[in-house]
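Okay, so here's just one chain, in structure tokens, the form predicted alone.
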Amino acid sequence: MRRVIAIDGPSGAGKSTIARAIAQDMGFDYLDTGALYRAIGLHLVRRGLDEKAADGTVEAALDSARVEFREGKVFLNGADVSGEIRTPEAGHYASVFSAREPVRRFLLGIQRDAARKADLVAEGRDMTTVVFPDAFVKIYLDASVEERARRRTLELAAKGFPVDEGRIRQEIRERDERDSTRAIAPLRRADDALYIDSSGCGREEVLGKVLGIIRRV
């Protein structure tokens, strides 16, 4: 395995901003893994599926499942679903699906495999507790809810999407609950892992603190 620089943290917590600007700072690969487990909701959705499906339904439908993440898109079983999977509805079903082991198992060989690659910069929920145990550097990067509900309203209308401020920091909560309480690969900071508060920092702020912790490791 090549050098990981593992990077968890919230929903809106800025880490995919990060990770990319980390990556092409230092030259190393982004693996944006909302993004694979993005694809795999709308590909399971596709499929008829739903969160009440069980986990035998689920596993057999990824049986048809490719997913690839290279040059900043995604692709599911060969289209480019870039734009496809940033919409609300494909968000919520990437957090409920993510909870179930078939999904997780599905997308951690194909993670493992970036970094047998290249050197990379991995962004998640679990990069730094269990897809990347060993990563050589690890952070938690967090926010405020309120912090992260202006980022996500700003987003969603900047993409003409509609958009209802106090629906979206509820949906972050009920997301916050779910990711941290699920039984698999629960969100949390790890014992080794750098915690950074982006609450009210600008891009720049976040990456100089980041890219300093980076080059005294």
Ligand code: DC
Contents of the next structure:
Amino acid sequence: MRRVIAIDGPSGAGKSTIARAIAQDMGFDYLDTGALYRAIGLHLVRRGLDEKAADGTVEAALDSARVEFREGKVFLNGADVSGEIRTPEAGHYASVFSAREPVRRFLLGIQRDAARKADLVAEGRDMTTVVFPDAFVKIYLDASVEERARRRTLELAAKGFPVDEGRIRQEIRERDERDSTRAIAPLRRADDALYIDSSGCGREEVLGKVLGIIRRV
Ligand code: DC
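Please give the other form, namely the form predicted together with 2'-deoxycytidine-5'-monophosphate, since only the form predicted alone has been shown so far.
Whole complex next, starting from this chain.
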């Protein structure tokens, strides 16, 4: 296992922006585990599965799934799905299917393999607690629901999606609830993870805090 910087937190806390910047600064690879869950969610939906599918059906459908990162893009069975996995619907299904044991088992190996090949900045929901509990830096990046909804609204509007901030706030609350109350690998702050609240902070301020933490380790 190479060196890992693990970052967890709820959706919209700014994990990917910060993780990408740290990876660049440190010369580490960036592992976006949400993208893996999104690609698998897309695969399962394409196979006609929904939240009612039995574990055995989910497991069988995973046999035909191959997810890869290449040059900053996400490929599902050889096709670039980088755009498709970013829709609100793909986020919803990623959250729904990520609660399923066969999905978590399938992606656990892929995530740990990535850390055998390169030093990593890995971000998601269970990096600090389950996937890389021995990471040399562990961070829980948080922000208020209001701030996350505001950021998400701007991000979706910039991509041309129709947006309603109140509805987005509600979806964020539902996603937080689902991701943090599921039975397997729920989102939670590890006892030894450093807590950073990015509400009201700019990217540079948060990045400065995280890099400061890393340099003190
Ligand atoms: O970070 P994101 O919004 O791209 O993640 C989409 C969903 O994937 C998230 O709602 C829960 C799930 N996920 C997870 O369960 N574990 C991870 N390590 C990363 C994401």
